[in-house]
Each structure stands twice: as C-alpha cells, then as structure tokens.
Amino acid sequence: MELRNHSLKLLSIQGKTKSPLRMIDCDRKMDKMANVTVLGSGTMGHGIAQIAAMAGFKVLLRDVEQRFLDSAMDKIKWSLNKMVEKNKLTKESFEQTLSRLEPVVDMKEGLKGADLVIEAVPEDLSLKRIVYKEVSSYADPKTIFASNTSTLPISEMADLTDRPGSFIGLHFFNPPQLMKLVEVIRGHKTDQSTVESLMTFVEALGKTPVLVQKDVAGFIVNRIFIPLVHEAVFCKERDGVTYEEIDAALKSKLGFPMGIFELADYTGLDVVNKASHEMHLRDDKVINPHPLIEKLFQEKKLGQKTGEGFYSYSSNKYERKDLVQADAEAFDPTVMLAVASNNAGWLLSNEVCAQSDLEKALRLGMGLKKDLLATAAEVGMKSIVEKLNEMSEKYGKFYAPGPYLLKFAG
C-alpha cells in the first residue's frame, strides 16, 4: 500500500497522537553493510535514501536525469528541516545525513562499492527487466539486490538477475520517513543469509521488519487491504448503504483508524487499481474485482491527489472525512471482517508468515487498533464461517471459507 508523501498528518492512519520518529543516532552502522545504492529518486526512492543516510549508511541515489535527482535532494532537505524544527533531528545530524548522500546519474558509478542495491523504480516489470540487466552487469558479486515493489513477484524479478539467492523484497510503506513497517519478502531462491542480513538492515534503519516467508500475491498488508476495497463497493451495492455508513461502521465496530473508502482515496486509486491487476494476475482467487475501481481509474478520479475518488475533496491536500457515529448503525461489517479474516487465515495456513507478524503488519501498515483475528474471535468464528458460506452460495466460490477458519469454527 503506497501512501502519499507530502502529508505529515498521515500518522492518524496509525492511530497515533505523535510522531513515531525519534532522535536518530547517525553514527550507528552495520559491520558488514555500509554502502547502499538506491535506484530511483521518486517518492519512495528518495525517502528510502534519506532514512538510510540518517541511520549512518553511505548512500548513492541514482536516477536517469539530474533534474530528478535535484528535485529529490530538495525534498530530502525539506524533510530533514522539518525534523530539525520538531526537535527530532539535530543540526549536526542534518549535516551528517546530507554528507552521506550522493546523487549520481551514471549507473556504473552508482553501483561502485555497493553492499546493497534497493531498486525503487516504477512498478513496471518490463522497466525493471531493463534495470536489472544493467545492474547485474555492473554490480560487485557481493552486492545484495532488493526490490521495493508492493505487488510484483519477487521470484520473477530475482530470475532476471545473476544472483537469485541474493535477491529479496523490501516493501517500505509510504512515506518511508514516517511509516515504521517494512515487509521483508523471501523469493523462491533467496538464501537464509540474505534474509538475516536484510532483517538486520531494516532494524538498523529504526524500522520494524516483518518476514514474508513465501512470495505470494499482495504479501501481507495488500493481501488484506486491496480485496477489502473491492468488497466494500460490493457491500454498498448489495446492502443499499452509503460510503459514509460503511466507513463509519468499520471505524466504530472493527477498530479501523479510517474508513476503507477513505483509506483507498488517501492511498490513491491508481495505486489500488495497479495492485488489483497485479494481484489478480498472480492469483485470481485473492480478489473479487469490482469494475468501479477500474472505472474511477480511467476517469482519473484517483482520490485525494485529484480531488475526487470515492469522495470529493476541496484540495489535493490531506483531508479527513467527517464520519458520523450514527451512520455506523446502518451497516453490519461482518462480511468485511469475514473476507479479511479469510485472507488472513490463508496466509497463516499456507505458512506465509507468523501470526504475530501478520498482526504487526496490519497494525503498522493499515493502522488497525485491534488484532484482526482477535476481532474475528470476538464476533465468533462460527458466525464468520456462516456468513462466508452464505455469501458463497449467493455470489460464488471467492467467499468459501478456508481451512484456517473452518478449523477454529468447529
């Protein structure tokens, strides 16, 4: 899930009242990993480069044109200045961080001495294919490759390189400067030493890693979030309720920090649509696609960034919807909880992740205030399974309860 970069107010997504950032120890380094190259200086790339430099790593930030790098460095300086103003960073650390950052255009120069390469180019596999061919020809044999993809298959990208055993997914959440979660995704051929090194690296950044043991569509957070957006649209049609009523019920009854439509608008419906296509392509059982998502994308109604998505906005700046508590009574969110729990159960029964990592990821990535499966248990697993069976009979096998829920509903 890619969240927009320019609003510091996104912390409300995590249900926090203050910034999770702390004063950074800029002298901290890892013994075996000191030099990091970030490929791509867009929103994610420059954010990752910034936090790596703050954590004490020497960072080469590479892009195809100097103007992109100049813009990225301006944004990094703006972000660091904001942290100084909020007493989250000292002036000395500000200067030290910038001294560790070097923007470069030449790929060969950008890869010189790299212990780790983090690819953060646009989510286009054909583009990544070109990038990895070039990177493989220049990178030192010791260099670990990581992709910041949110949806593309790690194993397929690994096979584009000369080192699939040293290839891994690092899914940072946007903006990396503030979001604590990083999904660390093991590809089919990723070796254990690479996994261990990157878990340690993420911790050295001051982030919270969760290990995704299998390269599945959506990883953890998007496996839960993206299908829920589509399901919410179906619920609106089937139950004859409004966006506001669904969102209010999710906040009030399920402990969501914001409604699902509100969160989708905030994330960007272009991002949701792209993730939907990629996930459905990899596993057509994970999403029950609703055509409205594609329609809004084609109409360029992308949410807050364009002023209109599911909701309308007065500007492209961060803006919360005024959800009324009374609206929550108009909608029973059990089916939403059931779909989310079924996907969560699939992750666990297929040993994609540990339950503790699942709940940690949803807490940090979606901002859930309560553990998802604990909420399902409160409602009753038997009731959840009954709802899924009812939906399966009416609307198809997408809703059929999986073995994890059936085991606990017994």
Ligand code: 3HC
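Everything quoted here is computed from the prediction, not taken from an experiment. Residue numbers count along the first chain shown, from 1. So that the term is clear: the rigid core is the largest set of C-alpha atoms that superpose within 1.5 Å between two forms. Compared with the form predicted in complex with this ligand:
Annotation: Cα of residue 238 displaced by less than 2 Å between the two forms, core superposition.
After superposing the rigid core, the Cα of residue 73 is displaced by 2 Å or more between the two forms. Relative to the larger rigid part, the smaller part rotates 13 degrees between the two forms, based on C-alpha fits.
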Given for the second form:
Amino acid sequence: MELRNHSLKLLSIQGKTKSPLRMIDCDRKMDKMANVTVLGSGTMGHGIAQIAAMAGFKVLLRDVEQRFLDSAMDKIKWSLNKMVEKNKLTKESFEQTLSRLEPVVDMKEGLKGADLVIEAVPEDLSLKRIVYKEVSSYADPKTIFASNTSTLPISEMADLTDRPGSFIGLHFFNPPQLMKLVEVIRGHKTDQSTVESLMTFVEALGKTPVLVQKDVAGFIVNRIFIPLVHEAVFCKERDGVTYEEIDAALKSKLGFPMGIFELADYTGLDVVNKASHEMHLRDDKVINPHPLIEKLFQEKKLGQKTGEGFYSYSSNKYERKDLVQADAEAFDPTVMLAVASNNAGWLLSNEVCAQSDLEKALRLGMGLKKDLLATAAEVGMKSIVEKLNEMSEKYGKFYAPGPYLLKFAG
Ligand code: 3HC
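Hand over the structure of the form predicted in complex with this ligand; the form predicted alone is what we had up.
After this comes the whole thing, all chains and molecules, with the earlier chain placed first.
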C-alpha cells in the first residue's frame, strides 16, 4: 500500500471473500504497507488499532500513560483470542497481528512515518485542540488526519490543524472489531483525494464505508441512535413499562440486535451523554433531552463499564441481558419508530445521504435486521405521521413530522 499525493492506493489485496463466517484473512498481501497511528487507546482506539493491524497495517498505538496502553493491549488480546476461539482467526494470524502493533507514549515517536493518523481521544474540543496542535507540529506534511469523533464538527476540528484539506471524519462503531460500518465524513474543506483515499482505506480494513455528504450533528447513525435513548426513557415514563419490556419489543418488533437501553449501557452513558449535549448544541431539533441520562452520568452509572447504568452488570466485561420474548407484548414501539423515521427523513431531505446508504449504515452500524423505513412503511407512513402530530400537540414541536414524512400524509 502506498501513500502518494494523499492517495492511498491499494495494491493487490488478495484472498477477500464475502462470507461473514470466513476466517479473517490477516495476511492480505500489499506491495507496500501503510503506517497508521492511532491516538487514544480507549474503547474505540484499541479496537481501531486492532483491526488495522489485522488488515496488515503497521500500527503505532499512542496514549499518554503506559498503564492505558497495557490495558488496551490486554483487551486486544482478549478480542483476538475470542476470534481464534470462534475460528475466525488462526493462531498464526493472532501472533502476526500482535507483531504489527506497537504501543507508545511519546507523541513524536508515535507519529514517526505515519501515513494516516486516526485520532480517538476523549470527546472534548479543548483536549482535541491541544492534541491537533502537537500532531500538526510533528507529523509529516503528507500525513492525513482522521478523527473518530462521534459528534463534534469535523470542519471545526480541521481548522485546528495545519491541513484542513487532508482532514476527514472516520467514525467507527462499537465494537469496531465486529461492526462493519465506518462513516466517512467530509468537512467543508476536505479534498476529494482525501475522501477517495479514506474510502479505499476503510475497504482495506475489510469494512464498509458510507460517505456522509454533510457534516451534520450525529452524522447518520448517531442521529438515529442517540435521540432514541432519550425517547425510550420518555416512553418508559409515559407508558408505565419497564426497561426490559421496551428492549424486548425493540428486538422482536423493530429488528434491533440489542435493546436500546442495553445498547446505551454497552456504548457507555458518558459517551451517550456527551453526544447528546454536542448534538443538541449543534441542532436543538434533533434531540428531546431527558434529564435521566445526565443524572446517570453524574452518578457515574455509565453502563457496563461501571457495572451499572439502566441495568446492573456482574462485571465490566461484555455482558448481555436475558430479554424475554413475552415481555415484548407490553410495549408498542410505534412512537420510537416514528421518531427514528422522522430523523431518518431529515437526513434524506437534507441530502446528507441517499436512502440506500442510510439503510446500509443502520444495518451495519447498529445491526438493524430490517430496513428502518421499510418497517415504518409496514406500520403505515400515514399512521406514523398521525402519531407524530398527536405527540407534537401533547409534548411539543420536537415531534412535528418533517417534510420527508409529510409527503406521505395523504
Ligand atoms: N471482539 C471479539 N469478540 C467480541 C467482542 C470484541 N470486541 N465483543 C464481543 N465479542 C463476542 C462476545 O463475547 C460474544 O461471544 P460469546 O458468544 O463467546 O460470548 C460474541 O462476540 C457476540 O455474540 P452475542 O450472541 O452476544 O451477540 P450478537 O450476535 O447480538 O452480536 C453485536 C453482538 C455485534 C454487538 C450485536 O448485538 C450488535 O450489532 N449490537 C449493536 C451494536 C451497535 O449498535 N453498535 C453501535 C453503537 S453506536 C456507536 O458505537 C457510535 C458511537 O459514536 C456512540
């Protein structure tokens, strides 16, 4: 793989197959290996570093303290072991992946030879300002910068660097090792060659890129996911149902792989809370904030990572709730479907993405088993619009159906 004029050229990737159960082919040959630096070794950073190393890239994983890197390497080994256990990875590839990964604390050393820097540091613009200042001063002028931010404006971050044309959003989904989607987000000044390079890079990782045409709050998936967490809490209160009943209904009636509370706990309520604030700040129509999210965050009930969020957990490791199919009958998720469809409609009428990319993103980034707007059509677009009008009269204009749905009002 070669990086020239900001263009990552994929040279002879071998052995790609379509089967989801295939062995992950870590030894795809590339004439030249690109060097990737991942900044931040948290949940997303270590996962991104792992998949880049699995795909054959040389990866420097940088964090501010050795103990963070040690913990990240333990998690990477756990994940690789899981893959070996499930026959998705050979023992040999396990070793080769680890040999391509180098944890470093020193920033200058971490940026040595980097063709691409993927920043996955905490979602705090003042911290990112410091990081980008340092990165701009050490990185080679040809190095592309990508941010894995969930919700911060790409264009604003690009302007913190010395190379806004070579700056792009590269948004992975948790867990990056399993989720196939990567949103590629254009900033106002991103060069076309940078967009093309990163689309190619994502494919080289064995992932599916979806191009987000506009740098809007929440991009595609978070614009649907984050408001739904708040809406689910409102539904719980208004309908007098339990977390389990809502989650079971979303799984069995809307094709979610996890319930929304389960997913929020898994994502981390610190992440959900921060994304909520940022999205609301950028566009107050996108989200109807419920105070419980902020409260849980303040109480450090962050979900699986702290052992408690909406649910309780026995450890801070990957753990699922036993949701019972019978519980699904207690809750009608039409309001949640309506809110999600309204936000999806907003993305389409504002030309953020095409409908096919929207559905692809939701299937691969949130694991939806059914297309969102097809599910809405099964319920009936007219009923969805009526439900939103009814909610808007009772609870305010957040629920008012947008132009995309109003086309179906009849
Ligand atoms: N590496 C390797 N294996 C892993 C892993 C990892 N990082 N994490 C979990 N696994 C393993 C589990 O341990 C489990 O193995 P086991 O059966 O031996 O215990 C297996 O993978 C998963 O099997 P499950 O039966 O528990 O789960 P599913 O079949 O439901 O698949 C899932 C799991 C892929 C996570 C699926 O539930 C899903 O798609 N969930 C939705 C996730 C989602 O929406 N993510 C996006 C959140 S939004 C986001 O990240 C954006 C940010 O900006 C907020």
